[in-house]
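A lone chain, given as structure tokens: the form predicted alone.
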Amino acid sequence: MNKVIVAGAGGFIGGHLVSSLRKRKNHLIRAVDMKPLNEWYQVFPDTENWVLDLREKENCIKSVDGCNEVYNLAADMGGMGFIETHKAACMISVLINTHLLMAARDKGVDRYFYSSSACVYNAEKQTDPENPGLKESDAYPALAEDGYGWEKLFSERMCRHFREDFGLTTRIARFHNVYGPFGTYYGGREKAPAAICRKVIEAGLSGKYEIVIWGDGLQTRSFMYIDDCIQGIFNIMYSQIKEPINLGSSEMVSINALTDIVEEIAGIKLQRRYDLDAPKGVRGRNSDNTLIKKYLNWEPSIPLKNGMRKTYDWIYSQMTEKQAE
């Protein structure tokens, strides 16, 4: 029997990693987050779950005891509306990795797997819409997001350097937007897929069809369903892959033809109006699978239109159920 530590496991994607774990009958799974647990998105009462602040050293010994696996997926972060005004509390999350790698190192874990960002990236080569998508390669030379890439990027070289000096054996993914239901959908730290959604279902229930859209909705990302992102976690961290990959969609899309998929879903058009003021992030950015394909014979794959179809019915499920309440 594994038994694992998923760090941040009441998060969006921990918590989601957490149920897939328990589906895999030879794991025993020890659940870390800092929040309370009635705040965390996912509860299961089978697995270990622990209110922890991992940024303390003592916590991640703690955590750490008795595992032979890491998942960190722990950081203080949320899309580009926080992390471009909480750069230090982005940062600050390097403390969580560092004593985790520490205690791993000391107490004789097998795995180490570490989630990175595609905001490790140098902006510099994500000015233009028409992205052709960013190679592993493109993290160098280093001008990462502000904040929050940079602590990523940093974190990246510590695993690494733990896996050269100590023998850890570490693996880092790169993701790319990851989306899906039993995440943040409002209070600033959504992301663009889940902010739309609620942006559209809020237009239509109140009769008030307009949409306020960050910045001119001409710039691009790709966004990848939690289920490939989850799938992709198990294949890089079962893998021989040893430097950062990117995990994440090929199928790019502007912030506009984005609002266009989820006013479909909803039957409804919007009259939109754009914030050029709002943060927005870099101009174009997607990524480049020719490594991950070549490495696993496999990519994220799941279409746009279907991962927003269910994160839309499960959005619109917690907003009209708070609406009635």
Contents of the next structure:
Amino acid sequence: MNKVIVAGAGGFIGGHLVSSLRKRKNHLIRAVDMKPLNEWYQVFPDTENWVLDLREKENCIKSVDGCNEVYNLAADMGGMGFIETHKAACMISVLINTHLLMAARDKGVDRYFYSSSACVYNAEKQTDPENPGLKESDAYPALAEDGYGWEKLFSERMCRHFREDFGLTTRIARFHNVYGPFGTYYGGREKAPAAICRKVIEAGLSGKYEIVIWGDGLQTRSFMYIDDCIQGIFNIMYSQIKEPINLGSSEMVSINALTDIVEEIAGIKLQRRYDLDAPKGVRGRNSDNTLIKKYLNWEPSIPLKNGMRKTYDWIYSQMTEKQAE
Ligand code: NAD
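Next up, can you give the form predicted in complex with nicotinamide-adenine-dinucleotide (NAD) of this protein, since the form predicted alone came first?
Full assembly next; the chain just shown is listed first.
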């Protein structure tokens, strides 16, 4: 029986990871997050649920004790609106990964997973909306997203050095935008898919048929549905892939096209207003999946329209429940 710690289990991806580990049945699970339990997106009564700040070394030692696998999904993060204005907070997450790695080494952990990000990629390779896809080698020479991206890049290297110097088996995925139910959709940390769902729902419910889009809407991204992300985490965790690898969809869309999809799901058409001063991130980003296909004969494949329908339905139910209260 594996005993697993999921750091950041109260968050979006961590919550889904715990849910999926439970279904696998061969794991004892310790879920850890610093948020009060009533703020976790998913809480399960049959797992250990601990509220601890993992920036503290002692808390990392306590959390890892007795576990043979570590999944580190904990970070102070959010969409562009958050990371462009909270660079120091994002970089302080370096303490979480560093202390978890030290605890994993000292407690003799078998496997360690680190959740990195497409924000590690060199900004100069993301100036064209027709981005052909970022290859893993495009992270260097380094010009990562200021704050958040540099922390991820540094932490990736820490994982590599713990593997090389101490023999800890570390696995690193570079997530490209993940979306789905049980995640942030308001409050400033939300990302484009959830934010657009919320805005379209608000417009529909209020009868004020307009939407504000950050930037000119021509910027491009790819979005990975949460089920693909969780499958990819397991595939990478138990693979032989030592270096950081992309885990993202290669279905690239503009923010305008993403809005079209949500409008179609909602069955409404909105007047678009473009806020050119809002945080908008790089101009074009997509995942090159050559390497993951080569190693795993697999890549994320859930169509954006299908995932967005499920995401929209969940956000709609949350918002209408709140309205009814
Ligand atoms: P999230 O914000 O929903 O979850 C992160 C969780 O970490 C939160 O619940 C938060 O409370 C917790 N946390 C923060 N600081 C902590 C601390 N000091 N101690 C304990 N817990 C702490 O974010 P998410 O979308 O689930 O992201 C999970 C991981 O994936 C993060 O490392 C993130 O950087 C990475 N990632 C996510 C995306 C995405 O699109 N969601 C993209 C790239 C990378």
